[in-house]
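Here you get one chain, nothing else, as structure tokens; it is the form predicted on its own.
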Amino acid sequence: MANQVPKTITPEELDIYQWQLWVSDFGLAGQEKLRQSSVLVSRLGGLGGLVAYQLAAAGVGKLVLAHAGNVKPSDLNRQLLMTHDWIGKPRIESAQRRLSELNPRVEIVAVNANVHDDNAAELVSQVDLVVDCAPLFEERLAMNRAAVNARKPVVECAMYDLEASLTSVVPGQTPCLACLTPTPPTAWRREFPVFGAVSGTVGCMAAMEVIKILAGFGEPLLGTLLTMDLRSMQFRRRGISRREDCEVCGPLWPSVQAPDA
């Protein structure tokens, strides 16, 4: 029957699910596809720290999350996974600490590194889809190198000063990050301006996008960019195309036959 509870979820979780659950095109079924489902996190500061708390609210079954560092002052205006008791601690340990506390059915794999080409592939073989949240290119990168090798989709999302951006990536289907950037700015640092609302604001997107595709509803963002800028509160949707010679997607792609003479 279309109606019937489906067996894992539980009566607890019919409460705490109760209110997502009378999303129409969600529902039971929705639930149940996030609880089967596993994600990656990298990292967890203003941006992805808001993209693990909503994930872990809305119930996604296992969360993966790399993070290296020990929490700062300097993180406390922005990452609300950080608490000031835990300044000088690591910060994967903090995180993975409020998010327990939120919701103790999600399975939490904390990792104290950032993501890199020499782990990228391992943490991407664990998920079934990817949150990519680096303030480095480097990072973003290699983790879209790995996702696209797997054949996982990506959650794209950024954010500088009032700005952000958001867009997804299904592997063969839609550009992939090396495609609208090739290779690192070189003008980027890791330190910019930043305000916890605004990168909190593009995270809570974030998240949206990732349960929508996990969960198989609504229209997530694939080869659509969305910008923001906080300062006017103007959205912007544009269209993105794969670069045909990327070295990374490319080879996904079917090869275009010239027609016979």
Contents of the next structure:
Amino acid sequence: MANQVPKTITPEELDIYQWQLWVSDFGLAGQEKLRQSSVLVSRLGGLGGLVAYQLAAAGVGKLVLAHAGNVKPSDLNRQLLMTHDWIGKPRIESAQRRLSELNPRVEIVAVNANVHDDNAAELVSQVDLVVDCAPLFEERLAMNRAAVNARKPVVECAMYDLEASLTSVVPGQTPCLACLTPTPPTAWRREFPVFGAVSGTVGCMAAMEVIKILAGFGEPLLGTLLTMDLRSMQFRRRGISRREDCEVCGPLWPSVQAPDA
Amino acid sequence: MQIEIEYGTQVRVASGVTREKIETPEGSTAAELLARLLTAHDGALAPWITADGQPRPGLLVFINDQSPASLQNALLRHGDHVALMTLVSGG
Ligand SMILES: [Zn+2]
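Give me the form predicted together with its partner chain now, not the form predicted on its own.
Starting with the chain above, the whole complex follows.
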């Protein structure tokens, strides 16, 4: 790799990111890619808050953050961007404040709304990559549809109890969320048991997926669902398949021609 | 033949066990195994498995850590590891 410093990286940034620049297959070229990248994080709870925190620390250029509602006491066991003094005030403001304190160089677009069918495409249009950390499948499927339509990669991360899962979707190359469940699972309930240490674990791993995809190194979880059971500390990589009749990503795949009769 | 079953957290609440070994006839398919599990657990797995052994939305079935294209066509072999995981969503 050239020793020349890309002109957009300042000496101050070299100081700040010095220890990650030592990652040999990342280096200055990777840092420059991060700096020029933009990421949408859908929801900033125990999962998305940690994703945004790590991406801000690593020097991603722009974060578009979407999360509605005010800070509640029951957020504070896991939502590390929320603070006691902000109870009753907008979560998105607390998150923006904390991230700006951590890294004032990151441009933050704070959206005081959750993702839904009507705003997903517009939010996705502002970024290079999406991280889906939403707790509702309706929200996740709306985000998946918008991202696949825009051909943007999505890092899908989720947890329940001491179990967590992670996969990266590249439209047209991997299965999408709708391949795994075209409709919200009927048995799913909004309330989920959660330790911050579980949501934070998968959040940090999701941030690493984002960094790898944006900077172009390592091996992201493409077509692979990493499942983690933190009760037994069993981690498994499981192959996932696309659904040929997937309404969302199906049109991106070359159609199989029926043989001539 | 014997199949090893692994249950994800949400399914485990219904099955009551994390892992178990199940005897199935030679030549069983994954769909037949799921129907057998539904009966073996007195219908407790009905939120995730239909009576004909199909997964309901949100259930992910892996055979030796791979999701088969079709459960009806997936022939099981002695010693296979079948995981019943749910797609989770939270944080
Ligand atoms: Zn799909």
